[in-house]
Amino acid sequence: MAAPNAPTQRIDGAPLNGPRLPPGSRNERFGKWLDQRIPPAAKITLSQRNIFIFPTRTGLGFALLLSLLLLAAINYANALVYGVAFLLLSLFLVTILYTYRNLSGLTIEVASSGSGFVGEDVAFEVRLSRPKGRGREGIQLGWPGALKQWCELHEREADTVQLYVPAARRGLFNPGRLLIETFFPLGLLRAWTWVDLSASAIVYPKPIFGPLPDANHGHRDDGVLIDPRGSDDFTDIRAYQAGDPVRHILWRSYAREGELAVKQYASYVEPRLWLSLDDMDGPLESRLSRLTGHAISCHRAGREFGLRLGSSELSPDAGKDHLERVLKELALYGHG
């Protein structure tokens, strides 16, 4: 089974089977600056080298509004507009205080992620933890191109936030540096941080449903599921019914007894079926998708089932983590 170049991870949140950087684009120069400056881990607290802060639009606003007034109150000379003038200004270093703090000292790292199909939204638990003292709060964090969770630290030192990431392809799904912002107390300013929490999801193929392949014929000694269609395999008699065919019938029964009795023939289906890729046709992704739908119905109806993947296989079972070890395998196909 071949497998194409590794893919290349998108550090602007993007997933990492995206689409490749254009060399020396901006996006790629500052993933490689975020690289050195907050490397990828498990688990990481923030401080001083991995927190940002910069004021925003309220905030540089408010910083025009202090220009102003020190402008008027020197060329006014008026003690009351520098006294004005001077407490917004001390206001506003403290408040970088503040906001700085609100994040400082936080441990962010991925409790546990889930798993799911091309197209819908992959769960990622992060867990937050703050060290002994004042609480947290007005938290936001979340990944590029997906929704943004709140988070609060008060009375306890950890939490759990749930956040969800749409997944475009299958394979091994990385979303990419996590943003954490706060705009804690008045706005003014905004400190975040790009963490590489070095995530990892399985995005099965998109499954599509239809009509599952025939099953093998033959005989099996731990059980068998009879064919109505009939053979040439006698298993029954049974009273004669309108439309049985004549060479059926038991006559020397009916000479006996005087009651027609006819045989009845089946064959024996292989309860446990194959899927195969090499018996879809189509496109790649298409095949993997039916397998997918396959794979989901022969759970559904309790069947077993095995997979057949060019040189792997997996041999026929049935269960919830069977289900599983079949869609990870079509996840993974070709993706080494």
Given for the second form:
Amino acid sequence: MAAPNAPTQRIDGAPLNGPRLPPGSRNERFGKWLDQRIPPAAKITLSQRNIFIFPTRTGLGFALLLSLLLLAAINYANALVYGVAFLLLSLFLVTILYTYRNLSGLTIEVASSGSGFVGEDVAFEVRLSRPKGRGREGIQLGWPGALKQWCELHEREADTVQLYVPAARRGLFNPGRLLIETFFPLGLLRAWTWVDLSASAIVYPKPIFGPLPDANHGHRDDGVLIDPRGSDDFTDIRAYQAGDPVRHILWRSYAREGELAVKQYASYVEPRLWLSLDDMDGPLESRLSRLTGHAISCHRAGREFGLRLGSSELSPDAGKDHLERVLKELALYGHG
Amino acid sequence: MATGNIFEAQRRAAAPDRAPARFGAPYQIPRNSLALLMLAQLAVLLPLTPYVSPWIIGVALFCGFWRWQIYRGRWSYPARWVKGALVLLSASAVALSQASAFSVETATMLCCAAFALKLIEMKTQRDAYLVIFLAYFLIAVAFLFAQSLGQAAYQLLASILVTGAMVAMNQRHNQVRPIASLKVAASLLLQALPIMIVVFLFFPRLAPLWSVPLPGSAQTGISDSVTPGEIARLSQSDEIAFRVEFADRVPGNRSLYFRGVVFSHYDEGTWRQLAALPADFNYPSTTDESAIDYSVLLESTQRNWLFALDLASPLSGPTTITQDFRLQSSEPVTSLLRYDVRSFTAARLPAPVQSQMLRRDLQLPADQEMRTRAFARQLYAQLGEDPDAYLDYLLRYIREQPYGYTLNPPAAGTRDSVDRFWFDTRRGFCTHYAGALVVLLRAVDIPARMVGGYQGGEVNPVTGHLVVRSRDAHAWVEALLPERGWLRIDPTAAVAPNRIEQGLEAALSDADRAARAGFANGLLDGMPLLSNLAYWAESIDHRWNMWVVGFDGAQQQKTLSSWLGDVSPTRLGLALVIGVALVMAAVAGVLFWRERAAPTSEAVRVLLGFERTATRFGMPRAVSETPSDYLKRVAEACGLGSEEGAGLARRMSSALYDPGSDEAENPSDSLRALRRDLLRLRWRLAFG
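Please move on to the form predicted together with its partner chain, as the form predicted on its own is already shown.
Let's see the whole complex now, leading with the same chain.
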């Protein structure tokens, strides 16, 4: 579902006035033209400036029906068959007005942008409102690569639609241009528009869960908990397990008995855990992912934790707001 | 929602409150659309039932029922063998019907069968649209068989149903009811109607591109062979044969002889029409005083001949006139045909140039009707071989001898039937008298022939057109007298003058009339209200035929030439485009009327207009400036006194915020004063 290279899923941090590729098309020139035609705005009201209209495949089929009827009318010289052909032609012409009218005057804005992790769907709430008077129906909207939603504005003059867009990359996520289309009333014509509502959501790194980092260099005095995996004080000897630090292996015992044993140490752990990018190894994204996992684990365990990301530092704290701050920091790291 | 619930996002994504159409889920035709489509199917097939094998109708009903059951979830889509059996049944129904392979009936049946069968196979959106398009097509097909106003009204309603089904395809059925879809469809069609009328008027009518099979039905009216008594059968019917719209007044009944068929050949009691070449005579000049112009709207006859008064000159359509002065159409008349004619009622019908044509009108079968022939020769000799005297004598003879006029003559057999009628039974209908007279004339070498057509008719008092019905069918005689050309002689006038003066009803005996009782006109005679209603209904039908059904290329030319002058394709195209654009604009105006911006008050517009001018001269209004401050500032800059500026500002304020507060002036007067003051200010801005 998430197109791997969907041109719309831009990470914020790319220059805002950079080329915005029209969704579904890689034609850069069309994108530029679209940007001039329908400049990005937080709130857009649809009018003849930004509504496109064209027959659908069904509409082309209808045209075929029309020409068949016209042929029959000509060959049979039958005034009433002419009448049917002309009625359907007129119906098509009136439908142009109706289809256009179904979108015109609609105001679209992003009511709120959600957040999410890479690989998940990010929710956007899009608010549609219409002028007083006639209701609208059969409006479909969606970001490319995501599910389309229907919206009806019969009695209500405004409605909010939740749209879920798969987030592919970490950072500030702009889902690109939103497609708003309608086939109402006959499905013969499609009126549509691509609007850039300057929506942006924060996409956190995909969390990777694992054991929390050890040895937080606490001091015996202010330690409360004992971390059995610490390395401050020797406590026990046990059999070697893959992953144990090499410097804890009892080489003497190995020489004597031929089996690897390790010394076990424990350290006094500070309850306020510091998560630091520098303590991790591996590629940057993987480190950020693991930090994200740690942060969530800490939050679930109710522990206080702080974050050190390069030059920035968030002092240890607990609670949902803190978690959000931390995740945001992780999401935006390296993107300014 | 900010980042409030990051863990919830995932849950919501899995089960959003508005279930989106999931990818891969089977498409379901919206419930409302399906219901409307099934109704539409019934509505569309109903008027076609008389022309389609009953088996096809059976298959259609069965398919409709099956679809209903699928819809209710009782049955599933039919298995392949069921569909196969239905297709086989429909195909054999078409094959077994009397229709030939390439007739309209066959095509219609196949269309109906496809329409019905597709219903139980319809799964995707594309299928549904295909069924909808087929329904529209069948609506048009039905017009090949019947073109009445009632039919048109019915089909308009049917097209609302079909369009409603199409609307419902694009609605969410849980949000609207089927009636809402129908409402949208009705308003769409209502707004399409004016555009359609413009297109109907201006779209150039082309000649048929290739010849197509025409819908056949029973031939009606006068045939090309007649045995005495046949026209009597026609007289039993009140069906309308044709209507005539005269340019001026309707001529008297005595001259309303609509000629159709010329029976030249006689054998064994049967008269036949012979083929004739196109005419090679010259018409009288168009300034002839006896010339009358009229249009005939002929109902379908399935035959080539047209009816017109003598001597007819076709003004429109693919019509020709033959050497025996018949008007003919190149194709059989299979649906209502409108043709315009000019008749020179006083013109002499000239004798044929070729002797072969003349010989046709002297033919008598050998060894038949010998008694009549002997009688004729003896009489002719007695009268000194004077054709005029002979003819007069014969008509007087019919009048004075006990001959009778009846719809139910005694059987006269076929061979020598004229002998038996003339000497023995002496009772007969118009064909008997005409036939006998032709034999009597030919027996003495006077060229003569029987002519079949319609005589008389009834004038509808509402529109003033003439209605000619089957019962007005008539036969008379034409004889070629030296020096006088072809003369029309009606022996029926001799035996029953009422038939010619007042129509059939008046000429009939009480017994005949009783046999005819039950026909509409006889019934309504005593009820003025009902017969008035009947006249109204008939005149509406007539207008419909005149202006809609009979609107062909020639009519278009005639109607539009008064508006456009020369009706060339370019002008038609231009008129079409402009007309459609104008009507579209009007429809759009109606549609978008409510969308227009909220009306601003007159005072606001005056202020904005002034601002535009002042800005051009370098005095824009500051964002924080009130209108009155602004006006004061501009007035001062223009060198007006502060008092004058303050007055202007006060006037503007009261016009903007408190119109009508000044009781001395009414609001429009004070606005006019404001405008005048501002104009002066503008003047100063520009030149001061």
